[in-house]
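What follows is a single chain, given as structure tokens, in the form predicted on its own.
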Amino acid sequence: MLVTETADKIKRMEIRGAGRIARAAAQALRDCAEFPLSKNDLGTFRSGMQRAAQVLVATRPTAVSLPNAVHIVLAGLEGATTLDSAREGVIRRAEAFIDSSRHAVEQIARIGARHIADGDTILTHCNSEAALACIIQAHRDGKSIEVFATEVRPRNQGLVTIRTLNDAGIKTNFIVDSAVRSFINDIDLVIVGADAVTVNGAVVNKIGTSQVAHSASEARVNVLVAAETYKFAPRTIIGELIEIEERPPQEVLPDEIARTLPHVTVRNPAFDVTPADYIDLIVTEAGAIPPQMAYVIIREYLGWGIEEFHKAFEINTRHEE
């Protein structure tokens, strides 16, 4: 697929949820380097490879996982001093992170299904690839779970979920997103995916995230957070926030009703941010952390340790300069 076509896709959110985001930026990448548009010039290459990649990065400005993805298959690059061992890198790396990233879910799936018990009555919102293979791993395990499942206004992400729980046979209600406070007393255990995981442990995730998230902290719910190692995001650690992504107003109000309120301002965040505070577990495929340990994953799974810190941080105050 175009790099153009992926990225527009994407935008769009024709392919939405961060992992699949994720494999889709590293598939247009790899097909960018398997027909690059000069077959004999590395230095070209090289710079219609970072061309292709800034344009797919662009796309989602909140979803940490699509640079990260797009980082680590580029990283093939490095070192290359012919065109043909720079495609192999960008190839055999974009590869690498597709295969890891699918079993990175079913890692996740299995240990996250063990946190769940027979009995639960489960939470989610909107729809997250880990966050449904933890549920869906549990009900193969036999155990006896419902899930109450929201809408996600206004792109209703719910019913995307609730078609894939109603599939695997499992017992699911579906709720509009307000509803969350009145059924929160009937749940046993929240579970979400994330977009992006910040060096405190704070998750950038659907908006509305935080207001289950709170709820459940209210009413003493513990919740459950399914995130792939490539969604945390490192320069959280040199004190880069997260761009909250805004999308159209159109998605919220149609541009013919719109047009009759000239004193109304249609906003329309993508994404909210949970405190560490509402979280008590982050299932990940390297294992299930307390959120105060999401700086042990970034030095341990994304290469950024105190040396890197000091490097960015050193690159951040002379661009600031």
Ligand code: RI2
Given for the second form:
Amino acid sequence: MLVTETADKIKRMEIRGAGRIARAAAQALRDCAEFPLSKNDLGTFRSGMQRAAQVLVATRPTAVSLPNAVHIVLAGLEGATTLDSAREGVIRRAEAFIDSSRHAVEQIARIGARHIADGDTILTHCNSEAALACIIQAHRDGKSIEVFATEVRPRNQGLVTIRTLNDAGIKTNFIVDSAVRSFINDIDLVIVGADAVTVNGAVVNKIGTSQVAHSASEARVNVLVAAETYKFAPRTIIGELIEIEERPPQEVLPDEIARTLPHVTVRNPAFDVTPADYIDLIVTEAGAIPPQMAYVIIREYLGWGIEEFHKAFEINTRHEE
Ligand code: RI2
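Beyond the form predicted on its own, can we have the form predicted together with the named molecule?
Expanding to the full complex; the earlier chain stays at the top.
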């Protein structure tokens, strides 16, 4: 698929979910690297790949899985001295990323399922591949579980979730987003995914996640977040904030109604931030960690150690002068 085609599908949410968009971007870069060039030289290839990367990253600003995946794939350009080696580097990196991303979900499923007990009622919000993998694994392990899944206005990702759970044969209750607090006392465990995890262990996920986690905290229900290591946001260690995507108002209110309400402004943020205090455990492919240990993942798995911090910090302070 062409880069522009993939970018368009990500933007329109035809391809969605933090892990899926990361894999789709890696695949698009891989295909782009294979594409014949009009000018066959390394410089043209490098700048073409950089432009492709920018187009992909610009599609959705919140899921850090997207820039992380692009960064991992473009590292294939480093040290390449010929066009062929650069092409090969990108293709190899992209394929390895896609493969490791799939393995990460399988590993998260195994680790996450251990935290689900026989007889548990689980609440999930939105449609997370990683969160659902944990639930389905627990079911496959023979645990008797029941799920509450939210509707997820305005894009109704809950419909995808209940279809998957239904196909897996898991007893599921479908509720509107605002019913979470009414049912929270029936819940033993909340499991959600993540679009980004910051260095202080806050989790950025589908709008409404923080309300779910707040209700859970009030009712003393544990909250587990299923997130691959490439969803951790390295640049948050230098104080960079995660941008919250605001999507078109038409997703919430059709234009023909909005037109009759000139004093009404529709706000449609797609994500919110759940503080670390409301999260008990983040399950990554590297193991389950308390949110306060997010820096370890950023350092060990994304290679952002103290040196990287200093480099970025120097650049930042120079900009401020
Ligand atoms: P996985 C989704 O974003 C949801 O917020 C979901 O919780 C998160 O990505 C993680 O999903 P959207 O694309 O990577 O629906 O676990 O806006 O599938």
